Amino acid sequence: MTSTFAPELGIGASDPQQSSTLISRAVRGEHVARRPLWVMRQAGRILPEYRALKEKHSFLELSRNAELAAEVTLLPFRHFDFDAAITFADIMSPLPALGVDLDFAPGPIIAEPIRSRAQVERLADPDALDVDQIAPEVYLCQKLVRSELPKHRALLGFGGAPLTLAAYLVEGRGVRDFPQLRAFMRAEPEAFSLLMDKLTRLVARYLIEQHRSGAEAVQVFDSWAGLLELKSWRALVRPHLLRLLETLGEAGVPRILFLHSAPQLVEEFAMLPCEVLAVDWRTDLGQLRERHPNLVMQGNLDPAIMLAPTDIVRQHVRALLASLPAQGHILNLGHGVLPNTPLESLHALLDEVHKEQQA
C-alpha cells in the first residue's frame, strides 16, 4: 500500500537500511498491520520488580547508572508485549551538563534557580561540550539496551522541550503555572531568550546522539507548553521550539512532539517540523486526524480510564482504534500511565490492540 503521507516531512520513505519495526514503519507513515502500542512511563511506576529496585536505589542512582537504567527500561516486557522500549531516565538528565546542580525529592529541585541574565550567561555553552558530558550515562544504558531487545521492538529516546526545562530551571522545582517562569520571560525578555537558545542547543545534540545509540525515534516531551496565551508562546517559545526539531529533522532523526494540557496550541504545533504529533487526552484524536491527514497522530487514551474495571477499559480502547484508521497511529495513553493502574488493564489494552492484526 502507497503511504499518502506528507514526503516534505520525511514520512513514508522506502530507504531499505530503515528500520522494519512497526513503530519505525509508522512513523513513516506506512501500511502496518495493526497499530503499534507503547505506554508512557511504561518502564517502572506499576511494576513490581521497579518498586523493589526503588526499595534499595534512589531515583538518581537508578538513572544515572546505566546497567540500573538498562534494566529498568526492559522490565515492562516481563509483562507486556508492547511494540517499543522507552529509556528510563529523566527531562533533567543533561542539565548538569550545563553546570546546573540538581537534585529529586522527588521531583525536579534545583538547588539556584534561575533568576538572572548573570546565571544564565554562567551555564555552559553546550557547543564547547564534548557530547560525552551530556548524560553519557543515557547513551550507554541505550547501547545496552539495543544489545538486548529483541530486533521486532523500537527503542526510543527522549527529552524535555526548551520551554519545559527552562520552567524547571527559573522556578526551582514543578509548582502550579509556573508564576516565576512566566514572570522571568516578560521581566527579562533577553536573558529568557538567552537561556532558551542554551536549551535548543543542548537537547538538540543530546537527541541526536541518542538516535546515534540506537534510539529508532525521539519524543520532545514540552509538558508545560500551556503555560502561555497563544500570542506570547508564538513571540517567545516557538522559535526555539522549532530550531530544536529542524536541526534534529537536518540530523535524520525521527520526531515524535509530545503536547500537554495546551488545547489553545494544538493547531500550531500541528504545523510544526515533526514526524508524528502526539497529544493528551483533552483533544479528539479522530477529528485532528481529519484536520490533518498527513500527519502521524500518536495517543491518546485518558490514563484515568485505566483504573476502570477491564470491561470499561477495552469500551474506550475499541472507541479510539476506531476514530482513526491504523495507519498513522502509534497508540499510547494521553500521558504517563498511574502509579496505581492494575496490570490487568494494559493486558486488556494489549489485547484489543492485538485484535487489530487478527481481524
Given for the second form:
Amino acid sequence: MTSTFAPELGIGASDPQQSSTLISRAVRGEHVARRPLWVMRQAGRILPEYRALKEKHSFLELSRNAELAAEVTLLPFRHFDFDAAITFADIMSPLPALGVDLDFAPGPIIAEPIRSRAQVERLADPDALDVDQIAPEVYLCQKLVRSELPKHRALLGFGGAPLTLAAYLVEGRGVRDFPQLRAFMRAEPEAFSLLMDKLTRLVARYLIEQHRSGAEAVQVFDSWAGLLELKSWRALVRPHLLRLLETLGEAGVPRILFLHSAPQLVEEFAMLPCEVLAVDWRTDLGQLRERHPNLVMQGNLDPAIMLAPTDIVRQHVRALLASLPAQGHILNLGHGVLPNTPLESLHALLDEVHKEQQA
Ligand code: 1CP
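Can I have the other form now, the form predicted in complex with ligand 1CP, not the form predicted on its own?
Up next: the whole complex, starting with the chain shown before.
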C-alpha cells in the first residue's frame, strides 16, 4: 500500500473548503441524505491488522513514520464504510517541538514533568519555530492519506486542548483527576498561564497546518476538560481555549470541539466559537439540540453499549437517531471505541445509520 503513495503526493490535497463530503456538509449544517458516521479511535485498538503492526512496531514508530501512520489511518476502511478518516497520531505528537521528552507506555509518559516556572520558560516559543518543526510527519501522513482516500470520505485532523495537554505535561502521565496539575495551577498561576499560552500557540499552528495538508476539519480533544469547577475553569482555562478556537476560526479551519466528563461545562462549551460540539454519552443530545438549535452536534453513543449483544446496540442507535434530526448531527460514540469492542457491533452501528437513507 505504501509504495503507491509517493507519485501521488499533493494531488489529493484538494481545497478542503470546497469539499462536499457528508461530513463537511454536516459541519456546515447543510441538508444531508443521512447523517455521517465516524468513530473516535477507529484507527487503532480494535483492528486485527493494527494489532499485527503493533507486534513489530511501537506506537511511536508507527506514528512518527508518515507512511505507516497513513496505512493505519486507512485500515478501518478495509472493514467499515465510515464517512471520515481520523489521522493516526496522538494529542501529544506536537510536544517534542517544545523540547519535551515524550514516550508512550501505552499512555503518554513525560520524562521531566513540568512543575516550575523555569521549566515552562525553557519550553520553546512556538512562534519562533518553523511549522515543519512541529510534528511534520503528521502533515505528510495527511497528504498521503488524502491522495489515497476516495473523494466522498473526509479526512479529519486533531489536537489536544491546552488544558488536556497541560494535564499530561504537569502530571507526567495519565492519572485520575490530575491532582499535581490542579495544585500547580493554583500555586503557580502565572507559570500555568504561560504554559497554557505556549500550548495554545503551538496547537493553533499545528492544526492550521493540518488543515492545509488536507484535513477538512480538526477535532480539538478536551478529554480532561472537567477537572475544575466552573469559576476556576472560567478564570484559568477558558481564555486560552477561546483564543485557540478564535485563531483557528480566523484561519478558516472548521472546528469540532470535544469535551469529556465535564457536565458542569457543557453549556459553557456550547457558547464557544466552533462549528461542531462533540459531547460524551453523559449528555442527552436531543435535549442539548433543543437548547441550541443552531449548533451542529457530534456523538454520543455510550462506547460500553458496543460491548452488549448486537440487538441491544441496534436498539440504542435507533433511539439516538430518533432523538434529534439528521441535519446538524454527526454520529459518533461518546468517547473512544473500547479496545475489546466486537467488530460486529460496529457493523450493526453502521447498518442502522445507513438504513436512515433508505427509509
Ligand atoms: O483511531 C485512533 O487511534 C486515532 C489516533 C489517536 C487519537 C485521536 C490516538 C492514537 N490517540 C488519540 C487521542 C488521544 N490520546 C486522546 C484524546 C481522546 C481520548 O480522550 O481518548 C488522549 C487523552 C490521548 C492520550 C493517550 N495517548 C492515551 C490515553 C490514556 C492515558 O494514559 O491517559 C493513550 C493510551 C495514548 C497512546 C495512544 N494514542 C493512540 C494510540 C493507538 C495509543 C495506544 C498506544 C499503544 O497501544 O501502544
